[in-house]
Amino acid sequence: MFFRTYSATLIGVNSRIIEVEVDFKKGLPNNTIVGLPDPAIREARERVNAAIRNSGFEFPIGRLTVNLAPAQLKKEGTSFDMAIATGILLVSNQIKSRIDISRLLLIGELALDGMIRPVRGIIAIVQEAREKGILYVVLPKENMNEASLVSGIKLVPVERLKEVAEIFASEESIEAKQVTCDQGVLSNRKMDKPGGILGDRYASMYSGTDEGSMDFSEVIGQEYVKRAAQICIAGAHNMLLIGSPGSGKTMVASRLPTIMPDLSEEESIETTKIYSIAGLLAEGFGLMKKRPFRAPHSTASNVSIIGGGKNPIPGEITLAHNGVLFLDEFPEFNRNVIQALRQPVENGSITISRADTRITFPARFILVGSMNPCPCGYLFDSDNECHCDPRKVRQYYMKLSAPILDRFDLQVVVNPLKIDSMITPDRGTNSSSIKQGVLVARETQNRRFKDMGGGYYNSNMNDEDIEKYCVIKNDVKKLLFEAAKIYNMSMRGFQKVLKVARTIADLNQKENIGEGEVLEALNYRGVSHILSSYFRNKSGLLTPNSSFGKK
């Protein structure tokens, strides 16, 4: 007796429809999985028998073959459980199906007892079903938040194996169990503008990150590096920060998130689904409207970070897409996982390839680093004095490259705050009125960028774009051909400096890019400069420039 059942499986951000084929005969016991399923997959034996058993059938006692189709595909995870348990059933004449199976995906893990547990990846999966012409896709109850999401088709939730079994009777019983999601967010038209089809519904999506406790009203003083905070964030440039210990780097950077803009309709579903599919969507929540803040410790392997393993899974790189990566302390991570960043950050995305996969992550994210200067930390405080050998302080910049370097558009050095400033405290600009300029910056970038699609910014300019709309006048154009001769620009380094200059006209209100916003620009491209001439004194000895890091 053979039956077929479908389900899926995960690659990469992305799902695959598979064929669960189940066989059965009369002979000695016999149970096996093929198909090149993970372990996982293998332990589904157990866990259906028991299922099956406690939901009131009887296990089948044969030669009992399943066979995951296509046999040469790798697959993982346990949302097989349901399809599986459903073949059996089937094919032992225990259940009858008056319906068609072929429109039909079954997704879901069996606990022993016969209940129904959540999988990941499920919007992934509901999309791809939709795609392939599924009419019923039946999966978990806990799922429902995130699947419904996606539109135009229909859904049908449960707790127990039996209820699985239940909908096979008739057309009726499925139909009486479906939800159909014609109100979804994933749809196969074209995204309105935001706000367009999302309604109330939109506004009560749930937050990745909780600001309310955050603000940049907190941060005493550093009003350039708040400045610097609003450049990155308004043009999606990523930023260095450089400073003494106790300098407020760490502060800075951590209240990003209180004035990165809210995500579109387009981001928030990319977002939403790359979560979705790492597992890591806040149970009883659907959509995610504010933009990801990852900020994982310097001790964190390069498969972490990067993505990958033996069935690749994201890392922080793709779980940072649309928003901000902080690498706090960034020299004291492994310089592999340094050097890694080079691709994606200039890509937007990253690749990673096994012997028998090839597997492409998004990774369009805000790189924001933060490091002392030197070992002890005091190498440009004109206050304390460094006290770390040129050698060292040499070999504790090797592991950052000029190449890396040279991909932070800006490179702010954060000076410690005088005694004076401590006693009384002058807070300065606010969250509020920074972000109010980035959205400002932002909505210039969406008209000017409007046929690039969502997600382009001043950083992703290409030659031809910096050309359109980096126009500078000759004398400007002199000093920067100065200022790029004195610092030893690469052609990369010259083309950021025009980038941010844009962004800062941008939030100038400014229609040209003039010589206050080139200066400023070049304001942040001062630290591979002054690295550089502390390696060429013979004394190892740096006068620290008292203008640095300063309008």
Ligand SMILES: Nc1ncnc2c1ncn2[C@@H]1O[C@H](COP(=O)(O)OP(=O)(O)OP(=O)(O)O)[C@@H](O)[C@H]1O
The other form holds:
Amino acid sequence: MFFRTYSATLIGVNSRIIEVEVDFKKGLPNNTIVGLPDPAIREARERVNAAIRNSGFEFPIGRLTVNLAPAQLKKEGTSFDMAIATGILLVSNQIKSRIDISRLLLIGELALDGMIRPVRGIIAIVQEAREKGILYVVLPKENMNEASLVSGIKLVPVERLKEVAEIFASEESIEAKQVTCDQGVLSNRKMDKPGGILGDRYASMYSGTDEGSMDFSEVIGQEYVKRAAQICIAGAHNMLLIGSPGSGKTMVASRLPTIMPDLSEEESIETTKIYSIAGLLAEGFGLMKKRPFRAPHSTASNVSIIGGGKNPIPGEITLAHNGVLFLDEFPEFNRNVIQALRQPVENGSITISRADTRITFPARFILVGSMNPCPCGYLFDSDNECHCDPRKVRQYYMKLSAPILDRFDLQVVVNPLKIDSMITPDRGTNSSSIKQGVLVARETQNRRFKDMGGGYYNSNMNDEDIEKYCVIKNDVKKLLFEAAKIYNMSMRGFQKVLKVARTIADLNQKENIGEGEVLEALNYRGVSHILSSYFRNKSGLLTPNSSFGKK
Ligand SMILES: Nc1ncnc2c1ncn2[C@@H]1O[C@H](COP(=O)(O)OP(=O)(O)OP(=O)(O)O)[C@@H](O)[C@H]1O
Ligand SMILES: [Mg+2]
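Starting from the form predicted on its own above, please write out the structure of the form predicted together with the named molecule.
Complete assembly follows, chain above in first position.
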């Protein structure tokens, strides 16, 4: 006797339909699962066996072979349990199907008592099912909230394996149980209407980051740093905050979510799908509306930050896709992690290679790092002396390496606040006014790059774009060339000044980049220069603070 049911597996952020073939023959007991299953699926044998028995059925005694096809595709996870168990109940004649099971997808992990547990990545699975013309997706009830974001497909929530028998009894019984989410926001309709298709649901969406009651107005003074934060978010520029202990670097970075624009509809779908795959969507959520802000600790493992593992899962860099990845105490991170950031920072994605597969996860984020300028922390401080041995300082920077430092468009020296300023605090700019500017600059960029398919900002400009959008007058060009010589700038560094200047002009609502914009952009490129001067002058007599960190 032979039956075929259908389930699905995850491949990166996408899903593939898997055929679950079950063959049963009376004879000596022997159960096998073939078709490149991972250990979790092999263990399904035990789970399925117990779940079948504890649901009031019998596990058939004989030669049972389960094949997961296509055989060459590596499958992972526990989402096949229900399809395997159903196949076994069908081949052993314990349930009868009066519906066309080739148009039905079965997803869910089985608990030993026959209850059905949720799986991760249900959004990608249901989307794939809809694409492949599947009519019904039978899925764990706990995944319903998430799955109902996809419209135009019939969802059949189940809690127990026993219920499958009822569902299969007749066309009417499955129809009675199914829920069609026409309100689902992930419809296949085009999103070209003003306000989009999301309507009210979008308005009440789940917020991915909770910035609570934080506000930039709590940061006293430091207008220069707040301005850098605005430029960073406005043009999606990577930013390094570098300064003495207690100067407010972490304080500034943790307020970035308060000035980030909401996700666009497309970004929202993409981000929610990633969180669904990582199993990180909260109960009772909608689509994610807020941009992610991820701040992993420096002791986090390489895999948890970059992604990977035996069955590759998204890491922090993918969870930060469309948002910010904040690496506080940047040099404390593992050297391999820092080096591995180069690919995603350049390409907006990360490819994880395994012996038999290559999986690419999206990873387009704004990188924000914070660090002390030397091991003691006071190298750039005008009030405190740095006692570090220059060799120690060199070692400290060896870990970062020039190419990584160069990838920060904005290198911001954060000077500690003077005590006087704390006594009579000047609260200055608040989050709402900073965000206002960000929104204006983003709007300008959306118009400028409307043909680029979204998620393309000034920081992403290629040589051609720079030539087209960063036109500067000859006298400003001369100034820039001189600065480039003094700063010993690389070609990349030079282009980054132009890109930052473009964002500053967008914030200033100016069509053309002028001298003011270029000078302001140059202000944020000094760290590499300060350091190379410092290392040239090994006696350490140079006080870098004398030339930087002040506007
Ligand atoms: N400009 C400021 N306005 C208000 N409070 C500030 C400011 N700068 C620092 N502080 C206070 O100092 C505390 C320490 O700041 P923060 O942790 O951000 O420093 P840091 O630069 O990250 O230091 P470290 O290098 O040690 O990590 C903050 O929690 C805040 O209370
Ligand atoms: Mg800090």
